[in-house]
Each structure stands twice: as C-alpha cells, then as structure tokens.
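Starting off, we have a lone chain in the form predicted alone, written out as structure tokens.
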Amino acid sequence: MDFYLGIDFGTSGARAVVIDESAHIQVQVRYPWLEVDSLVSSWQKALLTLLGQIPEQLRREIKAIAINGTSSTVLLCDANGNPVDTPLLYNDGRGSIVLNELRDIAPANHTVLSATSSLAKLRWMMQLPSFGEARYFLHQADWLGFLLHGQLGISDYHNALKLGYDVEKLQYPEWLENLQIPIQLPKVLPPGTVVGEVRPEISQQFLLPPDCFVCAGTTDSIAAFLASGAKSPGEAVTSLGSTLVLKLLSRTRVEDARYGIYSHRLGDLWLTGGASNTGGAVLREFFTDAELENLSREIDATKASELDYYPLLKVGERFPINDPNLPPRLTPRPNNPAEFLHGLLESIARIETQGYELLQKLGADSLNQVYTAGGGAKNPTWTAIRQRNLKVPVISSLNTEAAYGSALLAMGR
C-alpha cells in the first residue's frame, strides 16, 4: 500500500501525519518548539526528528511528501542553501519602514502592502550587511522542501502570493520585475506539484523509497482548510483560535488590502478571507477553560444577548472593520459571569457574521455552510449562537490538523 506524508510547521510546533490511499490517518507525530534552539536549527531538527518518529514499516512505503509553513516566514540563503541571516517570522513587522517605497511601486490595495508581507520583508533584508552573501530568497516551506529534494529556489503559489506573484496570470508581474532585485526569486509551482525525488542521503537515513517524491508545499492556514472537508463554492472555514480567521471558497477573486482581505488560488476556485483581532484570546483573559465549559451550559443559545461588545485585547482592528484606533468595548459588565460570557460569545459571532457579509459584498460567493476549526469548535453553545447569527449550517471540520491537509496535497487531492 502507498502512504503519503504531510508535515506542518506551525506557530507552536511541527507535526507530521501519514495517511493511506483512502486518506485514513496511520500515524501522527509532534515536535514542540524549544526556546534554546535557533530558528534554523530548530526547523532542521524538527524535520529530521519527525521523519525518525514515523514507524519504519510506514516510511518504507511513503510515496510522496508535502510540507506547509507559516505564511510570510522567510529567509535568505547562499548558493548552497545555507541561511545567511536569521529568518523573519510570519508576524515580524520590520517591513513597515519600506511600505511608503512599496506604495509607489505596487498597485493600490495590493496584498504586498503590509508590514508583514514577504516582499516588505525582502526589501527590509536588502539593507542587511549579510545581503551580499545571499543568492536565494525562500519561504519556510521552500527551504524545508529543499532539505528533502535538494533543489534550491522552488516555491508554490500559496507561499509566493505575499511576495507579489500574480496567481491569476501565474507569473511575476512587471512592476515586481522592474524592482530588479539582485538575488534569485523562487520559481513558482502549483501546490502539490512534484518537485523531485528525495535526496539519496535522506532516503538512506530514513529508509524512504528512492522514488519517494517531494511536492511543492503550501501555507499552514491553507493546509488546515484542505483538511476541513470544505470543497464547494460558498463553503467556508472559521478558525476560532486566539484570533478569528475566516476563509470562504469562491468562484470570484476578492482582494482589498484595507481590510487585509486577499484570495489564494485553489485550482479553479479562490479561497478568500480575512482575520479579526477578536477571538479566543479575549475569552482566556476572563475565563479558564473549565469556567468556559461550565458557564456555557448555563447560556440559552436560542436567545440573543443584548450586550453589544467589540472584544479586543488592545486598540486596533483590521477586519471586518478597518480602524487601527478602534478601542475594545467590554462594558457594561454584568455581575453574572454567564451573562458576561453570553455577551462575549454573541459579539464575536456578530463579528464573524459581519466578516462573511463583507466578503460577499466585495463579490465572493454566497455563504452556504461553515466548518469550524480551533478550540472554539468544541463549544456547542457557541456553535448554536453562531449558527443563529450566520443563518447557515455550522459544523466541525472533518480534521483540524494542517499536517493532514498537507498529506492530502501530497496524495494529489
């Protein structure tokens, strides 16, 4: 039997999932990030450790591998693929100092016009003393793939979107070519495309078949979407983690940098979405997990809370309201903690509804079903409140592991 390996490099650690030809999970392994390691050494150690943790009988039958990484986590490499400086993580905002320069070059409201975009990071890195040693600019998933297949300078069009790659025309746009960046930008392939076989030394070390393929990867959020089970226009995935992230499958591409809205290509469809600063982190500020579970049982989800909050931990929101000065609104606070929690859950559900309404207003397909991932998916009271607000079925994702989505990508799904 053939097996397929998906590897996820997320914010809290790395994970690997092996599936069979029927997409059933055979094994899952994890590697938590350790503070003592440098970024590059921790990535390399995690990749090799995960491979070693997979049982040998499965490794011997792995047909293909795909890796996802965090979006816009980037690094500069020399001609041999060795990093020349510390990578910049997905949430690193040092690129803010080059945004005025980028606004003069890129089209209005383009995805790259964000302090954390890959292109903003590259422009910032160009002023580093180490830049003279660099020959390649790679995303996290690109570099990890290189460690397995040995081919430098290969990316996928999910990771390359925030570098400015035109995912509609499948080429770098003229305005980006005109920047005359003095190092090699990645060659961009569709996610899941076979890049090459695993390097002989990797095959020998881990007893992988010599003809095991390594595929072009994706980002962690898209891998999680692939894992969810959503596949038709109008289906969406809401991630209820520390923040609120919406992704809606659409036949129409929707972009608006003012709200942080952008669309990833997904075959012939578009995965459009945005992220709000509200979410589970605000709930954790006031309640423990046990309190959330117990108090939720006291809430009547069929009735709307009259409390009108905008739950944020600090000033500033981007989606569905673009206002860097928007203050948190968490008053009045009732004495009854269940009432307070009801107000928070209801208000976050309203923001989710407002987000999907904005995506549809900008041209995305009409919402018809929402899958849910993240910790909030386990709260049936919140699910019922959200379904009442959204007016469409709300169900749990079939699988919430991004590594599972990458395994599906390796299998050609």
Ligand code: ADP
Second form
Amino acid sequence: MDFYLGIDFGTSGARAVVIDESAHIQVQVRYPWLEVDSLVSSWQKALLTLLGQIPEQLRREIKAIAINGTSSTVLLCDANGNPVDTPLLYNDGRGSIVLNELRDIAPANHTVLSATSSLAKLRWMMQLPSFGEARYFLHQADWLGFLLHGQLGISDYHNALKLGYDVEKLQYPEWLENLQIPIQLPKVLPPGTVVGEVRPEISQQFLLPPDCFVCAGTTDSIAAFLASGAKSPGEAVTSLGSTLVLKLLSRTRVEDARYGIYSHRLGDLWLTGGASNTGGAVLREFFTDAELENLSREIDATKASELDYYPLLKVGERFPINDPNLPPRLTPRPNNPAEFLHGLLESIARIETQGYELLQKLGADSLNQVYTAGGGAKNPTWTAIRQRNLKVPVISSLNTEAAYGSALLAMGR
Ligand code: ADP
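How about the form predicted together with the named molecule, since we already have the form predicted alone?
Everything in the complex follows now, all chains and molecules, and the chain you saw is the first one.
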C-alpha cells in the first residue's frame, strides 16, 4: 500500500495526516504550539515529533510528503540553511515602514503592497545587521521542506505570490529587480511538484522509504481549500469562522485590490476570493456557542428574516463593500433572542451571497456549489438560510484540515 503524508504548520499548532491511495485517513497527529524561546527550533521539533508519532508500519510505506505553512511567514538562512535571525510570522506588520518604497517599484494595487506581505518583510529584513550573513530568503514551508529534502532555495507559487512572483508568466517580474535584492530568491515550482527524495538521515531515523519524495508545498488556506473536496470551476468554499472568507474556483483570474480580491493559481484554474469582516466573531458578542445551537433550532429557516443588519465588530469593511467607514448595523433589535439571531444569520448569508455575486460580476465562473468550513458549518439552520439566499447546493466540506489538503497534494490530486 502507498501512503501520503500531509503536514500543516498552522496558527495554533502543527498537524500531520497520513492518507492511503483512496484518500482515506490512516492517522492524524498534532503538536500544539507551546511557549517557546526559539521559533525555528520549535518548528524543527514539531516536524520531527510529528514524524515520530506516525505508526512505523505507515511510515515504512510513505510515498510522498507535502508541507503547508502559514502564508507570508518567512525567514533568512545562511548557505547551510541555518536561520540567521528570528523568522517574521504571517501577521507581523513591521514591513509597513517600507511600503512607500515598494509603492514606487511594484505595480499599483499589487498584493505585495501590504505590510504583512513576504516582499515587505524581506525589504524590512534587508536593514538588519544579520542580513549580511543571509544567503537565502525562504517561506516557512520552504524551510521545513528543506529539513526533509536538503535542497535550499526552493518554493512553490502559492507561497511565492506575496513575494511578487508572477504566477501567470511563471517568473519573477522585472520590477522586482529594481529592489536589488542581494540574496537568492527561491526557485518557484508548482505546488505538489517533486523536489527530491527525503534525506538519507531522515529516512534512516524515521524508517521512511529511501525513495520517499518530498514535494513543493503550499499555504495553510489553500491546503484547507484542497481538503474541502472542491475541484471544478464554479465550486466554492465559504469559511464561517471569526470572519467570513469566500473562495471560488474559476477559469478566469479575478483581481480587484479595492475589495482585496486576488487569485491564486491552481493548475489550469484560479482560486479567487475575498474576506469580509462580518462572521462568527459578531455572533459570539451576543451568544454563547450553546445558545447559538439551541436558539437556531427555534428558527424557521424557510422564511427570510426582514431584519437587515450589517454585523461588524467595528467600523469598516473591505469585501464585498469597500468602505473603511461602514458602521456596524445591528438595530432594530427584537426582544426575542431567536428572532435577533435569525436576523444576524440571514444578514451574514446576504453578505455571503453578495460576495459571490461580486466575484462573478468581476469575471469569475458562475457559482454552482458551496462547501462550508469553520465553526458556523455545523449549524444546519444557517446552512438552510444560506442555501435559500445562494440558490445553489450548500454542503459540508469533505474535510477541513489543511494537513489533509497537503496529503492530497502529496498524492498528486
Ligand atoms: P476561527 O478559527 O476563525 O476563530 P472557527 O472556525 O473556530 O473560527 O469558528 C468559530 C466561530 O464559529 C465563532 O465565532 C462562533 O461564533 C461560530 N459558531 C460556533 N458555533 C456556531 C453555531 N452553532 N452556529 C453558528 N456559528 C457558530
């Protein structure tokens, strides 16, 4: 039997999933992030601990491995792959001070023009004393892959998008040369491409086959998309977590910086989407999870609530309405809490529908099916309300674990 290993380095911990040739899960293991002195040593420890936790009989038949990291978590390494400084995490905004300089170089509204982009972080790191020792700039997934295959300077076009890599022409753009980056930018491969065999030391230590392949990885959110089961144009995944995130597979690339819309390449298709500030965090302001569950049962999902809210925690929205001054709208509030919840769920469903309409208006394929992930996915009343608004089938994701998506990537799905 051949097995495939996906490893997810997410925001709350690291996980590994082994699947068989039929994409059935054989084992899942996890490693929570603890208080640590050094990020890189904790990543390394997590990777090796996860490998060690996989039962030996599975390890002996792992054919390929793929790793996803958090998008725009980056680090500098020396010629031997040793980090020369602390990595910058996905949400680190120190790059804001170099944005003016990047605006002069990058095309208007480019995805690199954000304080947390990989390129802003790299430009910020260029001022550090440690930069003199650096030879390679890598993303978290690239470096973890290196620990397994031993090759430095390799990335994938999902991680490299926010570094400025041109995913349409499959090359770094000319404008990037104007930054005169004196170290090696990663060579960029399609996610899932075989980079090489696992290093002999790793193969011996963990009893992996010597010809076990390590593949180019991806980012956590794309791995979670892959896990959902969506694969044809018009299929989408809505994440109903603290915020509302939409992703729609399309044959056309859709970009609109005003709304924060951009597309990742997914083979011959494009994964386009946007993120709204509405979502479960607003529900949590008013209700406990138990109340959400109980009150939802009192709601008649076949009837539309007349309450027209725009549920936000604070002023400002980007997608599907671009208005930094948009105020939260949560009135009138009925005395009956189930009625109030109905209004909130209905309003978030309307915003979701409006989001998919905007993506289609900008050129994405017509929506035909929506998978759902996140805490709100387990609410059948909400699913029914959303289906009535979206007018397409709304189903649960096959799986919501990024590690499962990375395992599929390793399998070549
Ligand atoms: P994140 O990882 O973005 O913080 P999760 O995917 O864990 O979020 O989802 C948490 C959200 O799910 C919370 O904001 C909560 O309001 C929402 N949630 C939890 N249970 C329910 C429910 N039964 N119905 C609707 N929303 C729910």
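Positions refer to the first chain, counted from 1. Because the structure is a prediction, the values reported are computed rather than measured. By rigid core we mean the largest C-alpha set that fits within 1.5 Å across both forms.
After superposition on the rigid core, the Cα atom of residue 130 is displaced by 2 Å or more between these two forms.
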